[in-house]
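What follows is one chain in C-alpha cells, specifically the form predicted in complex with the partner chain.
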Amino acid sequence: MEQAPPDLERQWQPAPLEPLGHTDAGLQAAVGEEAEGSRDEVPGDGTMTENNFGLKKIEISVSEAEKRTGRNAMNMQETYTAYLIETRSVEHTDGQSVLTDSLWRRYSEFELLRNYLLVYYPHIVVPPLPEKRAEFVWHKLSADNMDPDFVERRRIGLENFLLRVASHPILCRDKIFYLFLTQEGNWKETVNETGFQLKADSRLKALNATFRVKNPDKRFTELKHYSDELQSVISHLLRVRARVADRLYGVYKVHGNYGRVFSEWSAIEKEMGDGLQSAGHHMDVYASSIDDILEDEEHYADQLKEYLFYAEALRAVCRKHELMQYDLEMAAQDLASKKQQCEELATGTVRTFSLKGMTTKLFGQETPEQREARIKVLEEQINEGEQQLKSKNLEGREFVKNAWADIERFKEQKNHDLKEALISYAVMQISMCKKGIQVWTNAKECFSKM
C-alpha cells in the first residue's frame, strides 16, 4: 500500500497495513510520525496534539506460541498458551531493525488490554481480538483450544490485533498499550491501578438507556442497525461456509476410493492395466489436495470473523452514545422539574403532585422561612444542574464528533480489507479450479492410453 494522493478524493488510510495477509515476521506499523501526518485529515480531533511516548517506527510481531503450565487464581494447575511479542524499532537511515523488547503474554492479558481500551476510548471502534473458542468449525477442524492449528491461527489473530492498535492514530499513543509491549512484570497491576473497571458502564445501565433514550443521533441509530445486520449476515455466512467446506471435503475424499479400485482392477487387465493404474494415482492426488485448499480457506474465514467481531465494537460505540444521550436527557428532565418546583414554591401554586404538597395539606402550611430555605437550595441545585447540563452537552457533542470521525476511518478500512479478502478468496478458488483441471487432464490422458 502506498500513500494516497493528498486530496479530498481519498480519506487517509492510517498506516500501511495488511493485517491478516502475512503470517511471519511483523509488519511495519508506522506509529508516531506517520500518524502525525494524519492529523490534518481527521477533522478537529483535539487529542492528536498530545505527546506520544516518543515511539519511532516500530515493528511488532507475535512470533511464537508456547504451552505453559502454572497455577491459577484458585491455586489449581492449568495449561495455557503464552505468546511471544517482539518489538523492533526501525532505524531510519539504514532500515535495519533492532530488537528492543520481547516478552510473553497470554490471551487473558490481551483481553485485559482490550477491556481497558474499551473503557478509556469509548468513541473509538476498538479492534477485536481473535475468538476465544473455536467456532464455526467444520468437522475436520478441531474445536480444541490446544490444537496446534487453532493456536497458530490465534497467534496470527493476536498479531493482527496489536498491529491494528499500533496503527490507530489515537490508540497507538496509549501508555498502557506501550507498557503492554514493553513491561512484562507488573503490567497487570498497573492496568488495574487505573481503576478502569470501576469506570466501566454497567450493562444494565446501557440496556436501560438503549430502550429509553428519546433523541439519539440518527446516524448512530442507523449504524447500530447496520452493525446488527452485519453481525447476523456474517454469522450466517460463516456457518454456511463451514458446511460447504465439509461437503467439499467429502466429495474430494471419496474420489480417493477410485485409486484403490482402479489399482485392483488393473491387476486383472492386460492392455488396460497401466492406464488404469496411473489414473488411479491421479485420483489419489486429487483426494489429498483438498486438505491444503481448505486450510487456505480458513484464512478467509478468519478475515470475515474479524469483521464479525468488529461489528460488536461498532455497537459498543453506539451504546455509549445512547448512554450519554440518555444521561443528558435525564439531566435535562431533572433540571426542568427542579425549575418547575422552584417556580411553584415561589408563586405558591401547586401544579404538580408532590410529597411536600401532601404533607402541607396534612400537617399545615410551612413557614415563609422554611420556604425561602427550600427555594435557595433548589436555586443552588438548578445552577449546578445547568452547569452539568452544559458540560454534558459539550461532552456529548465532542463524543459524537470524535466517534463519527473514527467511524469514517473504520468504514474505509473495512471496505478496503473486505475487498482484499474477497479478492484473495477468488484467487483461492481460481487456484483450486486450476488444480482440478490439471488432475483430471492427467487422468484423462491415462484413460486414453487404456
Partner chain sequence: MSGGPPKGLPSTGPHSLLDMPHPLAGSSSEEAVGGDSTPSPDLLMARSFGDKDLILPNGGTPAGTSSPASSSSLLNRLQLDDDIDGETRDLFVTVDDPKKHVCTMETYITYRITTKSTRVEFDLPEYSVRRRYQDFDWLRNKLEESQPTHLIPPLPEKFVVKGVVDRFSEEFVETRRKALDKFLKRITDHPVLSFNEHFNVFLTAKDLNAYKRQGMALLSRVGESVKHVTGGYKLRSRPLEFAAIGDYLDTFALKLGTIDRIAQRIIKEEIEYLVELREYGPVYSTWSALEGELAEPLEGVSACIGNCSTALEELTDDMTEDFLPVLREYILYSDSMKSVLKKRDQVQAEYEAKLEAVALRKEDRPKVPADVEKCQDRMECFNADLKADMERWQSNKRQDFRQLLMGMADKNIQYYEKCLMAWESIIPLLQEKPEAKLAPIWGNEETTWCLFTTTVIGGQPGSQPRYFREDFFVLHPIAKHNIFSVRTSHFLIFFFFNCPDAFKKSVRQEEM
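Next up, the form predicted alone in place of the form predicted in complex with the partner chain?
All you get below is the one chain by itself.
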C-alpha cells in the first residue's frame, strides 16, 4: 500500500508583508504599462523605460516545434528542436491591425535567458523551464527527447515559461526578455555583453556560505525546508502516478482481449452473434481510449513537474541570501578586527596573539610617528568599513523585503495552480470511471438481449 504524502499546505509562515497581487498566466501577457507599479522595485541593468519600450500589451505563443540539423560549437553535426515564438500587439493606437512577429529559438536559448534572469534578479523566484528529458514517465511512454509527444509537451511548457515571465510585474520589463521575443539575430551576443556570467556566484562560494554563516535568517532556513518538502511531496506523487498509469494501462488492454474473444465467439454462435459483436465493439473502444487518457494525464503531470522545478528556484533565492549574509558577517568581522588593532596601537597594549606583536617584540617598538601613521590608515579603513557595512545592511534588508514579497506572490500562484490542476485531474478520473461503468452497462444490455 502506498504511503500517503505529507500535507502540501503545511507551510512556513514568513514575516507579514504586503503580498503582490496574483497574476494568472494567459495568452495575453501584460508588458510595460501593466507593470507600472514595479518600476521602482530593484530593477536589473536591463530594465526598460517608457522611452525605449513602446509596446504595451502583447500576446505570446510558442506555436510550432521543428526538428533541425546543424553544427554545434565543436563543429560537429547535431540534431535539435527549434521552437517558433509568435508575438502580437493587442493595443492599436491608430486602429490599424498589427502584424505578428515570429522567430525561432532553441531550448538552449531559453536556458540562457533564464540564467540571465537568475543573476540579475536574485530576489525573484524565477519561473522554471520544462524538463529537458522526460522524467517520472510510465514505461509505455517514450523517454526520448526527440519523441513528437514529448516535444509537443515541452513546447507547451516553454510557452508557459514565457507567459510566467511576461506576467511577472518586474521580469516583464526586462530589455533582454523583450529582445528575446523580438530580436532573432545577435541576441546571444547582446546577453553576453551584459556580463551576467561574471556576476554569477560560483557553487563553491555558495556552499561555503551555507556552512559558514553564523547567524542564518530563520525564515530563509524554513523556506529551504519548505522547498525540500515541496520537492519531496511532488516527486512522490509523480512516482505513484506513473505506477498507477502502468497498472491502468494493463487493465484497459485486458478489455481489448475481451473484445477479441467476443468477436471470435460471435462467428461461432449464430443466434448470439449480433449481441457478442456489439459487446466486443464496446470493449475495443474502451481499450483503445486509454492512450488518449494517459496522454491527457501527462499534461497534468507536467503541471506538477513545474512546481517540482520551482523548488530549486526557491532554493536559489535562499542561497543568494546566505551569500549576502556571509559577506555581511565577514565585513563586520573585518571591521571589528581593525577597531581592535587601532585600540591596541593607541593604548600600546596587545590583547591577542598576532604576528605583528611577535615582530614588535623581536625587532623593537615602532616610533611614535610610525604608530600615528598606522593609526591614521586604520581609522580611514574603519570609516570605509563602517560605510561598507552600512551599505551591506541596507542591501540585505532591501533584498529580504523584495524576496518575501515575491515569495508571497509565488505562494498565492502555487496554491491556485496546484488546486486547479488536482481538481481537474480528479474530475478527469471521475469521468473515466463513468465511461467504464457505461461500457459495462452497454455490454450487459447486449448480453441481456441474447
